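One chain comes next, on its own, written out as structure tokens in the form predicted on its own.
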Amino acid sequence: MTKTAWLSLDQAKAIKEKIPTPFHIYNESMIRQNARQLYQAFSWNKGFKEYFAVKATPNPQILKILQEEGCGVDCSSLSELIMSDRVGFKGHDIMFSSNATPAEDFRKAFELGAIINFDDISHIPFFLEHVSPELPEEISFRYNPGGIYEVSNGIMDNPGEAKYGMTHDHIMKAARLVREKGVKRLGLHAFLVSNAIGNDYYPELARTLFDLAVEVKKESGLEISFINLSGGIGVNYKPDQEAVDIHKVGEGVQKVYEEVLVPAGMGEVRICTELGRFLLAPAGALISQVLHLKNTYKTYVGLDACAANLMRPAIYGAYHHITVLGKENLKSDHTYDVTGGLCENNDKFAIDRKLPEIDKGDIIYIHDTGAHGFAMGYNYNGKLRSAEVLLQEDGGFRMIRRAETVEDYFRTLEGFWPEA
């Protein structure tokens, strides 16, 4: 299996020549088709809605074409927000999920009239106290069922280890408590694993769900308005994985959705998805271009992006393709370390990756960063943050954030910088 970039050599040096690398670039086009899959796959569901993770492209540009083909947004902070707010979204178009919250972030959540998801009981007086004496009529608990999740090909994640989401006790308590505040329809939301890569995951954790669902109406009298499966489907990062096939997962969902909720009477329950990853990641990349050669005890090629622009490989080891632009068909029969300039021996792209013979001023394509790529993004070494381009379904680009500056960076420096 191949991956292949989706953008060429004349293009990136077209862009190139007006936009400096290091920059991201993400494919309209791309977006759009993953979108349009996506509701065909749960088309089955009357009220399914895509509550796209802003944490994962915080681009109001980004977030504007998906609002186009019908998505929400999932915010987790108070910028976050504000920035979905000005693009236009209102209301429950906003789905609010966000754990150790501030008082000043559930106040914009309530404002905007988002569907607040609560990670924890204890928010809700916490709510109650700081931002109104009643709840808003719906509302969201997040679930973390605990122990190991484990699907049919095997352990996927270790939910008891992660800080997100109420136990079993604890939502079936917030549900009678709730209820006694003014809430009259709930909704109910799991995040279990990351980058689940197979067809079996939202099928499983929907079980989960839609279990807890019909007991919590029977036990409390909420009605039960959606089910939010989240995120966590992944992408084929490495050529050699099959990429999940969303109308098969689509499927699977609708299936335990007819033996589990239909029979209770719940057949008008929403689905919902966060699908970040599954959006964005293939449609964008991170263009750079090398800048030196160094032959040491292995051969490392430095490019004008580090870390700071993508940091997925240095903190997670996790694996990004390569594909170097013009040399698509040449033989990967060199070894090298990709490598940035940051002071961190773990600033590296590859190692030991396998690719053609490498020039300076090649231009280097590094594949699925469309998602928590330029939003992990940092300062370390004073490294500026990188552009983010837009590839046109038309076929032309435009900047949708220029590059940091050195006056960006020197700005916030009290009595340092002139205009602070």
Given for the second form:
Number of protein chains: 2
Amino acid sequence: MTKTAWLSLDQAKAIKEKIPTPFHIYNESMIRQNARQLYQAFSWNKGFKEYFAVKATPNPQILKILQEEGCGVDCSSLSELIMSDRVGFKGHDIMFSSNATPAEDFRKAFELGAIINFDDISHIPFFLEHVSPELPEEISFRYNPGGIYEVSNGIMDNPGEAKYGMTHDHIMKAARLVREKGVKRLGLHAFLVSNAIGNDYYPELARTLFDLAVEVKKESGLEISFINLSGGIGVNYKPDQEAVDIHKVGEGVQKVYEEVLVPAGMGEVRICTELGRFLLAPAGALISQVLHLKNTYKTYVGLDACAANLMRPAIYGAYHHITVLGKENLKSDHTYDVTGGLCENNDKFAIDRKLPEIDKGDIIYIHDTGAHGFAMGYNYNGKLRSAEVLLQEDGGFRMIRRAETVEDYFRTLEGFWPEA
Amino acid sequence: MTKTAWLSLDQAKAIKEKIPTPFHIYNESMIRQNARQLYQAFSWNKGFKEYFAVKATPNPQILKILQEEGCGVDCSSLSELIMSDRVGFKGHDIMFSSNATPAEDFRKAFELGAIINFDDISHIPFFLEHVSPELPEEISFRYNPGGIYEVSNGIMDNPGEAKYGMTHDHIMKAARLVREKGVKRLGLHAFLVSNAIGNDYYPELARTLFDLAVEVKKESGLEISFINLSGGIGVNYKPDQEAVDIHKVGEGVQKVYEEVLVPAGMGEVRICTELGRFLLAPAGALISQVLHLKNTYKTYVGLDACAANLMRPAIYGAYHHITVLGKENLKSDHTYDVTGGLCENNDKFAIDRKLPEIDKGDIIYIHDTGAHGFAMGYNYNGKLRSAEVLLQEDGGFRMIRRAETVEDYFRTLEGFWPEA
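Output the structure of the form predicted in complex with another copy of the chain; the preceding block shows the form predicted on its own.
Complete assembly follows, chain above in first position.
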């Protein structure tokens, strides 16, 4: 298997004439297609809704495209709530999932009429004290079953060590508590495994949450209005990985839905998802130019992009596939470390990567940067964050965020410069 | 051993009334004292100069203090060069050390008359082609000896896997090359071990570089004007670690200097250092307030600070000592995970940390954040970067950078919002 770039060298060059490298580019057609496939996979569920995780790709134009495809947004902070409001998301099209939440963030979510997903039982009295003496009619709880969570395909994670969510006992206790405070409808949410490859995670998570939903309804008398399967569906970053089949995932969840919820008289429960990575990662790429080739103990390709543009390889050792545009058909018979210019030795997009022979000036396409790419950018070493570009459905392109300037970098220093 | 906060609860509360938490605070007296001790430790060397690594703490007011103490700056990018120029650093008070360097950055360094530290032999023709047909009279080379570099106290690192610097052969070849291009004086630089604890690293590195200097002078005929021991001197982040004794380090380097350079007739060579971490880390602290206490499978303290303010624990698992202000004398008989509010499970300032019993509203002092703290901040999850505060020598305080606002966060989106 291989991975194919969806941008040609000619396209990249045409964009580069207007917008200097490095830049992130997003593929509008692919975003729409991914969203449509997701909606199709869950079309059996009336009221299904994707709440796109803004943190993955916090760009208003991207959010607008997703809104046009029927998606809502999942916000984790005040800034994300304000952005979503400004793009035009209203009320229950906004899910607010946060932890160690400041009162100000809760207030904004409440003011916008967002669905608030409570991370902890202690947040309920905090909300009543600092935000509003009454709870909204519909809220959500985040669940954490503890221990190790293992999907049948072997993928696992460690919710018992995660800071998120409520225990089973707290969910039960909180359900009774909020009912007394005016809540009529409750959603349940859990995020137990990150970037899960294979088609089993969602169906198994669904069973966990559906069983819980039946129990909560029975114990508390609250209507369970939705189950939020959250994020966690992975992306085939590596060329030998198979992409998740979202239709099989949808069928798998449907089967459990019919086994657990329908017999319990809960066939109206809506399914929600928060698939930032699944929808956007493959629909984004980081485009960068080769500035230097260095031969010392290894051969280093020095790019004009660095970890300020894409941090995942530096901090997680994450694999991002690389295509040298225009050299797609050449043999990958050279070995390179592909580096950025930060004074951090982990600022390497790839280590010992087999690639075709690289020349200075080559344009490099780094795959699958559409989620948690630009979003994790920083200004370490005084490096500036890049522009974002949209490859439109009509084949044209437009800038959807300008690159940072030194003036931006200095903005919070205005009035604080010493006299020279 | 223990670590003591240099800010009292009363001081923190007084600042908090004007500048909301979280914020970074820097101790002016300690910065000056650290710089003075460093200069004293190397007072045997005429022309000794510290080039403070701007990347560690890119704040103009901090740079100004260091300038008053006789320091220059070590810059790694265009933005850092512009900041240093604006603070008033001139010519050879600026060292420019960069890798995968863009032509624009080289041009600015050249224009400012900075000392350019070439990372690779290939950067010389690149400079001649893109920046200036002549080299400055004084430049520097970055050396990488390859292999594993082990200090006698057991601390080691792996320069052979590092992207930085030139091989021995390249140094020799480059020295002959630059002599033909008008260079008269050469400095040599190496950075082989990061955050080295103990007093041996600098003396051993000095021997490596002094031996090289003697050889380069002999082979190329170039005058060796300085040896730049760069950074790498560590900080006792953990309470059971002993602080580096900078006077012993200075004596150790002096001994090697007298053994190697003086007999070679090179007793005029200046020593340079780039000790961002050593000078600033202990002189900075992150001040944050406890928003939430959460009891699930563990007990979580939820702060108003997060990895956006201090990333080292999240990405390196780095230890930062924590003091609960006002509870300095209570027993540390509770165990907490101290977390920020990012939707990233690694957003924890401490895991299983023994601390006194914590209450909501407590003010937390996170130690040793003065270097690579604020500097590594990002906006993930739409989180905003904090203010920076200076605790002045006179005991007063003043803001030296304001906190980011949502408007700052949206700045590069102006003109790119969709129509609502």
